[in-house]
Amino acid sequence: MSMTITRRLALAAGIAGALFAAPAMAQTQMTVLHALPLNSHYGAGAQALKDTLERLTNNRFRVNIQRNDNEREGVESVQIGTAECVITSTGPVGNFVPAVRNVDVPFLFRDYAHARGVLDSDIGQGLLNQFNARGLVGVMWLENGFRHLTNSRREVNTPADLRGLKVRTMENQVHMRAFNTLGAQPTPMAFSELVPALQQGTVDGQENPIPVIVANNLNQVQRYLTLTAHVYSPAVLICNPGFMGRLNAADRTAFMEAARASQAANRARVTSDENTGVDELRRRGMTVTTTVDTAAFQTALAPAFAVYERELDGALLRRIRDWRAQ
């Protein structure tokens, strides 16, 4: 064998060895937490995030979706880095980012177009920017929906009908003040504790958007539904700052596109559930009160509104109320 052929074979072997020794493109495993069943508006948002990010990165990112009914624990997991991201209602988020409490004020948003428009505007981005100082990254606004009241004791038609009802609320001081003002007995607890508390009579009722009531079959433990629409409940995609900081420019672009897909899927599912959910709950046997004297509830809440203006950001609340699409 000539020296030239020997050198060629050696070179080819070296190249082959280098190719086999080269590591495959590193794969990034990430976890997204949320509190609801897979077949829900949160599930739709999480699945869209997973599908879009994995497709855009040719599966270099693999997204694991996990359910955790305790939203506060979900935010804490992201803060300390045991999970990369969480989709959560804003209910517990005000305990981490106080400015978020402003969007939990009752009767702040007129309708879905108003709420989505505000949160997608510079107002919403300004709130997301405040997550950074709390060891979190607010990535994208999603939604839970307008909250309504259910209970197992009686029909609720007026604020007076709430007096004495033990109502489970989120661990949220803004919501608790509102129910106290209306004469109810707010009982804060994690969502994971809700159904047992309703079954055992620890609480008489609860308040949640139609999509949550439908997805969790709360009709099995509640008889009466009143369409109070007393507060719009945003949701938010929150991620760990270390995880976000490690994304290169291309991966960050892909991640933000996946977050937008998550928002679109989440809101589309809320809209669908809102359009069909009340009839479905009637079919399941709930008594539904559709005509609500909203003005009476707003009047009854006047003392709470005065406190919100003083203790929260009154100027921001006015900006939100006055917002109109351009």
Ligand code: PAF
The other form holds:
Amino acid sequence: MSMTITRRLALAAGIAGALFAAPAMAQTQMTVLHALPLNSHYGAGAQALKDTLERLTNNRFRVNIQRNDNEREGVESVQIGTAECVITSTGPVGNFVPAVRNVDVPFLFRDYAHARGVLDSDIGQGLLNQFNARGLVGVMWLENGFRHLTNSRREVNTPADLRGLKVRTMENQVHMRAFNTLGAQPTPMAFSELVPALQQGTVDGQENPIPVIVANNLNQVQRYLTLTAHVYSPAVLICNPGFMGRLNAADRTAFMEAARASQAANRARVTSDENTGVDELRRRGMTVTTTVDTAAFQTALAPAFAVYERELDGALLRRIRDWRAQ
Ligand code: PAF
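What I would like now is the form predicted together with pantoate (PAF), since the data block earlier showed the form predicted alone; can you produce it?
Zooming out: every chain and molecule, the one shown earlier first.
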């Protein structure tokens, strides 16, 4: 039976369609880890990375955001490739890339503009370049914020008030030395262990930026907040070298644009949390000490500063201190 013209046309169109249809694009699933709730400055950074990368690649990349509040484990996962990327504070990072310890030194950065300016300059890029030799790619500096002290025992105004307080610190040698020098008892542990440790009295206090204290409701387990701003806490987007190496040029450009969007969203959220967070914590019942004798804390830390100068990179520390916006 001969085919009708209509059926022939339909068949031809089908064959042409099959020949010329765009090949199905392979999808890349990737995981980004971070330690905080979605509604936080890390959550904002991770979400911006996801939205931008998925949009720029027409969803060929699908980003799965996962919480892991043990940051050392997060970095290890990226190193061995069970996760593609992590947004982490530098807390544990010096154990992988020792040069990063330089930016963990207390009272090194004057304010947010100084910290962001240095990390976005060739100084910050020089540190990111050092991740490669450690089986990691340092992609972009993000931000955790200036750290402040909270505790359940007493108002802290001077270094003397810290004496004997058991303070949870990150697993970070530079921070531990500072708290030891101030006469506190630093107790390093992963963030995942913090709330039970505060509830059970294993530690009296902890120190973290305002955005972390707010997002994790630490006011429920801590009464006193002192705005010590004793150290700036950088965060960093770190990725797996195999994952980064497999990106073609266009996808790499898209990924770097997504990383910049992540940095912008993360920093904007830190700024807005800083503007509203202290009042929010007061409203939730915390006693806030705002008049801190910063000079007294810096003087008390002099022996620690001497060790940092010797054991870290003294020249780099001076460059960071002397940095001024152009
Ligand atoms: O205290 C810490 O461990 C870090 O500041 C945190 C809360 C995990 C955010 O990076």
